[in-house]
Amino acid sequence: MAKLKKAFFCQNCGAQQAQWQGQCNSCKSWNSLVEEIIENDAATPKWSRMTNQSVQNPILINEVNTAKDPRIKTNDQELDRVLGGGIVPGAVILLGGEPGIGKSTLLLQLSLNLQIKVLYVSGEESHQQIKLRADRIGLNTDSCYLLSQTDTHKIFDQIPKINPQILIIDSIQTLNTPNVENGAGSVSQIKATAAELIKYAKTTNTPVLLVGHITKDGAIAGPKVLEHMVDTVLQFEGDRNHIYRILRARKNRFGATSEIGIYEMQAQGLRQVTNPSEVLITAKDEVLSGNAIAATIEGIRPMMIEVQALVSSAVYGTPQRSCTGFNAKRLNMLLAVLEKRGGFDLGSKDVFINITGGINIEDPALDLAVIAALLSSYHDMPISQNLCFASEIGLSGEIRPVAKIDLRVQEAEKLGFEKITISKFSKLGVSPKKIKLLSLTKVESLVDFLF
C-alpha cells in the first residue's frame, strides 16, 4: 500500500497545517482544523491513461490559433450571455446556489437542448429520478448519457466509451477519489477530485460543468481554493418561494462578470426571460403612489425596474429604515439629501424601499427613481406611468449623469415610455424621436417638476 500521510485542514478556508492548533494561520478562525489523511504516493489518475500527454515546448503568443476552437453555443440565450458568448472548450464552470433553486434543472435542460454528446454524471440521483425530471421538462434527445457514480476513477473509466463533448458533474461535493482516504465532501476530497477534473478538461479540451453546494452563509462549500481553480463561477440566485431566478457570474476568465440571466421557474422547468422589464414592472389597474420606474443597466443589458417606496409616521420611538434589493446605506444618504436640500422632515418617518422582481441592483442610476418614489409616497401623489428616471444623486443634491445613457433611453423608448428624466449634463449620441427628455440639475427642480 502507498505511504499515507496525515495533515490538518481548515474547514473554513482549506489551508493545510502540519499539526493541530487552535487557530488557523490563514483565516484566523478558531477550532476549524480537522485531521485528514493524504496519500502522497498515489496511483496515476485514470484520466492520464486516456490521453497522449506529450511534452509541450514554449510557443509565441502570436502563434497560438484560437479559431479552431470556437465557443459552444448552448441554445440558451441567458446562459450564453452570462458566459460571454457560449462555453469555451476546456473551460471548467462551477455553478452554485441554494438547495432547490434549480441548478440540476438548468444543467439537465442544457444537456437535453445541446445537439452534441453530453455525459451527465449524478452522485445524488438515480437514472430513474433524472429521467422523471426530463419527462417533466418535456425535452428529449439521443445525445445525452446518464451515469450515477461518485468514484472519479470509475467515471474516467466510462468516459472513453462515450467520448463526450461536455461533461456535467452533479455535484462536486459528492465525488471521491481512492487516492484520498477521507470521506466525500471533505476539503482534501474536493481539492483532489476538482484537480483531476480540471486536468482532464485542460488535457482533452472538454468543457466540464460542476454543481457546487453552498453553506448557510451563502459561500460555496469546501475550500476557497476551489473557486480559484475553476475558470468560471456562476451563482444561481432567487427565493424558492418566488418564480424568478437570477444567474450571475462571480468570476469569468473568458467574459465579463457584470452580465445577468433571468429565468422563470415553471412546472415544465426554467423559462428564459428575454425581456426582463416584463417581470420587473408590475401590471396595475390604476396608478398608485410610491411607485417610480428606473432605467438601469446590468452589464450591457438595459432593464426597466419598478421602485416601490412607503413613507409613514413612525409608530415606535426609532424610525425604521428597510430596503429590499437596494443598498440601505445609500438610502440613508438619499434621505439626508432630501432633508438638507429639499426641506422634507423624514427624520420621524418610517421608510421602506422595495425593488420588484426579487433582484438586487447596485446601479447608481437608481437614485433619482428612489427619490421620486419617496416623494410620491410622502405626498401620497402618484407619478405618471409614462415617466421613468435615470440619474445619480450627489451629496450636494445635484443630479449627475450616468454611463450608457443612450442604451437606457433606447430601452425606455422601445417599451413605450413618453418621458425620461436625466441629468442636464448627460451626453447623448443620438437624439430620440418618440420619447421626450427632461433634463434637470438639482433635486429641488425634481420636486417642483413632480408636484
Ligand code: TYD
Contents of the next structure:
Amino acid sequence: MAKLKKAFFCQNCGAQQAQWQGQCNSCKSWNSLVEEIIENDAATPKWSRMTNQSVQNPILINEVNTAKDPRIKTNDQELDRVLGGGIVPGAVILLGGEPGIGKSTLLLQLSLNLQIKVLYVSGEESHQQIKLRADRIGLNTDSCYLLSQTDTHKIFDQIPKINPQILIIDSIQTLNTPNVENGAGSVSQIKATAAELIKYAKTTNTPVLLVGHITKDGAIAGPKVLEHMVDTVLQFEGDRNHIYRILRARKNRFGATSEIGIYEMQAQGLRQVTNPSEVLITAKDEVLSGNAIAATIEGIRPMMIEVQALVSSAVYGTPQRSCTGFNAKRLNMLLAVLEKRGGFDLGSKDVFINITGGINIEDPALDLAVIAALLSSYHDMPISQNLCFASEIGLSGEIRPVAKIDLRVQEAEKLGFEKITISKFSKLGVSPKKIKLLSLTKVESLVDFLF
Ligand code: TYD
Ligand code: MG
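Switching conditions: you have the form predicted on its own, so give me the form predicted in complex with the named molecule.
Everything in the complex follows now, all chains and molecules, and the chain you saw is the first one.
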C-alpha cells in the first residue's frame, strides 16, 4: 500500500500548500483551503499503453504540416462558428454553464448529429435517461455510444472497444480517478482526471468535450487551472426562464473568442438561431410607447435588440430602479444624465428596463436606445418602428460613436429599418444606400428630434 500524502488545496485557484492557512497565498481568497489526499506514486493508467508515442525531434516551423488535421464539422453552424470552424482533432473543450441551461442537450444533439463514432460518457444520467432525451430531440444515429461511468480508468478500459472519434464527458466534476483518494468534485480529483483526459486527447488525437459545472458567481467549479489546461473554454448562458441561449468562447487556442452562437430551447431540443434580429424584436401591430430598438454587436455579430422601458410615478418613498438584461449601474448613470442635461425630474419615478429575449448585453451602443425608450415612456409617445439607435452616451450627455458602426447600419438596413440614429462623429466606411442616417451630438437634441 502506497504511503498517503496529504496537502491543502485552495478550492478557488487550485494552489497546493503544505499547511492550513486562513487565506490562500496565491489567490488571496479566504477560507478556501481544504485538506486533500494525494498519492504520488500512482500506477500508469491502462489507456496510456494503447498508444506508443514516438520520440519527437525538433522540426522547422515551416515544415509542420497543418493540412493533415482538418477540423471536424459539427453540422451545427453556431457551434462551428464559436469554435472557429469546427472541432480540431486532439482539442480539449470545456463547456461551462448553469444547471439546466442545456449543456447536456447541446452535447447530445452534437453526438446525434455527427456521422462519426462518438462515445458519450455520463456520470450524471443513466442510459435510459439519455435515450429519452435523444427521443425528445428526435435525432437518430447508429454511431453514438453511451457509457454511464465515473471511474476514469474504467472509461479508458472501454475506449479501445469502440475507438471513438470524439469523446464527450458529462461532467468533469462527477469523474474520479483511483489514483487520487478524494471524492469526485474535489480540486485534486478534477485536476487529475482532467490531466488524464488531456493526455488521452493529445496522444490519440481524439477531441474531448468536457462539461463543467459553474459556481454561484459564474466561474467554472473546481480549480482555475482547469481553464488553463484545456484548449477551449465555452460558456453556455442565458436565462433559464427564457428560451434563448448564447454560446460564447471565453478562451480558444484555435480561433477567435469574439464569436457567439445563439440557440433557442424548444421542446425538441436546441434550435440554431441564424438570424437573431428577427426573433428578438417582438412583432406588434400597433406602436407602443416605451419601446426602442438598438443595433448592437455581440462579438462580431450584429443584432437588433428591443429595449423596453417603463417610467411611472413611484408608489413608495424611494423610487425603484430595476433592470433585466441591462446593467443597473449604467441605468442610474443614464438617468442622472437625463436629469442633468435633459432637465427631467426622474427622482420621483419608478424606472424599469427590460431587454427582450432574456439576453444579457454589454454593448455600450445600447445607451441611446435605453434613453429613447425612457423618454418615450415618460412622454407616453411611441417611437416610429422604422427607427433604430446605435450610440453610447457620455457623462456630459454627449452622443458618442461606437465600434463597428458599418456592421450595425448594414444589419439595420437589411432588416428594413428606414432610419438609424448615430453619433455625428461616427466614421462610416461605406455610405448606405437605402437607410437614412440621423446624426446627433447631444442628448438634449434627441428630445426635440423624437417628439
Ligand atoms: P440540460 O441539457 O439537462 O441542462 P444541463 O445539462 O446544462 O444541466 O437541459 C435541461 C433543460 O432543458 C430542462 O429544463 C428541460 C429543457 N429541455 C427542453 O426544453 N427541450 C428539450 O428538448 C430538452 C432535451 C431539454
Ligand atoms: Mg446535464
